[in-house]
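One chain follows as structure tokens, the form predicted alone.
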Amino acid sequence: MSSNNVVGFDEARRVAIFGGTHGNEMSGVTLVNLWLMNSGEIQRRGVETKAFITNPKAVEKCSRYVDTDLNRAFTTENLSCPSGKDLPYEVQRAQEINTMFGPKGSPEAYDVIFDLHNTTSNMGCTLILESSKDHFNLQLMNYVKKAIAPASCPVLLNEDPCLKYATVRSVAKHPVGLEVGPQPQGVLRSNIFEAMRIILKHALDFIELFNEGVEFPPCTVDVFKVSERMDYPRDDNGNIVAMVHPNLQDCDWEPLTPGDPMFQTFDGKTLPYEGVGSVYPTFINEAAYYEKQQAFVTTRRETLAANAIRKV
């Protein structure tokens, strides 16, 4: 509900944290972990915060999935087939985490999912936003970068129905992504461990806030939305046949425009951006995307108008 340009939510009583979307991407893995023994840092006032295990076979083989990514496997398709022992284990595991903290799309489901992932590439702390509608995500990300300046914290949205995908987190009524790197798989880095639970404090004491009745005035957001997915060049027979260019190479977040080197060949030819305009390329050369034919992703900066909230 909402007057007066101010919108009214109900209080985020039930919120979830999630590691181990992806098994081999150790911060929110062992910070998950860390709080399964004991929860005291994550919990505030008047709200159930549950730490939660998502992939735990991935985890136990620290790799990305078993037999397909959970994280795109929260399709409508696999929520509501038929459950049994023989489907994928991410699209069986899909269906039990739907059940307990869906189900999506209702009003049962928990109030907010912060979902914590690690990229190879060099993207620092980024929130991803799912929807450019949602004025409760857009005023906890305005409170996070505020909370951490003037350390960076960009805001990637993806909410392009071509583009986007059935996310672990977005069971939830305000779904939260977190990605902090650079980190290799399967590694742990203090820095980036400590990155992320810094990001998680902030926002948890946003949430408590907002419980506590503090109202948020209007603000805006800069954010990159997602644009296009980019392949490798490749041959007839599907094989890479250049790399990302030294000079792209762990420039997430900066301008690429048409002319700039973006590719190099094998045999050291530079193949420049053609396209219209600067975008902005993020998950650069990301390891865990190579077998998803995507060397990185453009983005266009948008700058989002949230409306003040309080809760009802």
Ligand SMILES: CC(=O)N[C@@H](CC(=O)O)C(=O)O
The other form holds:
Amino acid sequence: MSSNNVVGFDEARRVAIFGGTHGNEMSGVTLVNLWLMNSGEIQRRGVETKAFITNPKAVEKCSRYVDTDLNRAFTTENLSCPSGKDLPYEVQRAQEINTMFGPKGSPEAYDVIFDLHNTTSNMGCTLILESSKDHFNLQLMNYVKKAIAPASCPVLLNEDPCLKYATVRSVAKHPVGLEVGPQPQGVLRSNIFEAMRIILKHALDFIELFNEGVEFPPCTVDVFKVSERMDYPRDDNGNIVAMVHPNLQDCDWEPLTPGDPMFQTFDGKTLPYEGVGSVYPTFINEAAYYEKQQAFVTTRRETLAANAIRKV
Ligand SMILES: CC(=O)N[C@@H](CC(=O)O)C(=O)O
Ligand SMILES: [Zn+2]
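Having seen the form predicted alone, please provide the structure of the form predicted together with the ligand.
Up next: the whole complex, starting with the chain shown before.
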């Protein structure tokens, strides 16, 4: 009856799991290295899953990147410019990855790419969605959320063209970011490692079921949509003059209402949030974002509707 509204997708036969996009985010680096040695855990009937270290030089140095952030490098300019040894390492790497797993935006591209990240902020397990119109990914994320309940797994929607960036995973037809924290850079924490592993297990189970022909009924997915990047307060020389306020630190996904403490200056003054309406901050005090002039991002809650899906 409702089958008129079922959206058909091709089988997701080619799937990749990326780790080491940032070389100091150890859960993804370690899981992918494990799966490169023994891929039994990530294989499913009717799916070919490839584990892959995207930035081996950064992993070697245990740094976020060597020349430039690989997870910002997948722009059309970078991917189409003439290749050469004089290009920044990550731009060369982006071109190689685009050839292996893309080309980005083409029918030959991989079906699904999971890209594994860690954050120093207290975000828990977060799935990152790049398009509210990707009904395959909405269904996948709904499945994962249900599968891990009562544990929670918020979905961060990053689709505003002014705020989004050219990610490694954007090479795939269905890009899925997985961000798990808190975990310091260069450190492995068992709870974070296991949480990431379990999310991937369920996501791969979903793909297996989908490829077997299971129809997933319409559903809704609550998401947190990125709305604004918040910088630290700075002096005229650009130096930071305040820290994340203790009341905000570690309170990712909790409402921040006008008047609530946001920053604390070095001489102890509280600077309140002065925006309009409640927002849900996340990536609070992420170490890698100091260089990006970002103390946290604000998000707003939305409920997205996903159509029924089935393989064609
Ligand atoms: C802490 C960190 O690296 N976060 C990721 C988020 C993402 O994958 O979209 C990044 O900024 O690239
Ligand atoms: Zn990262």
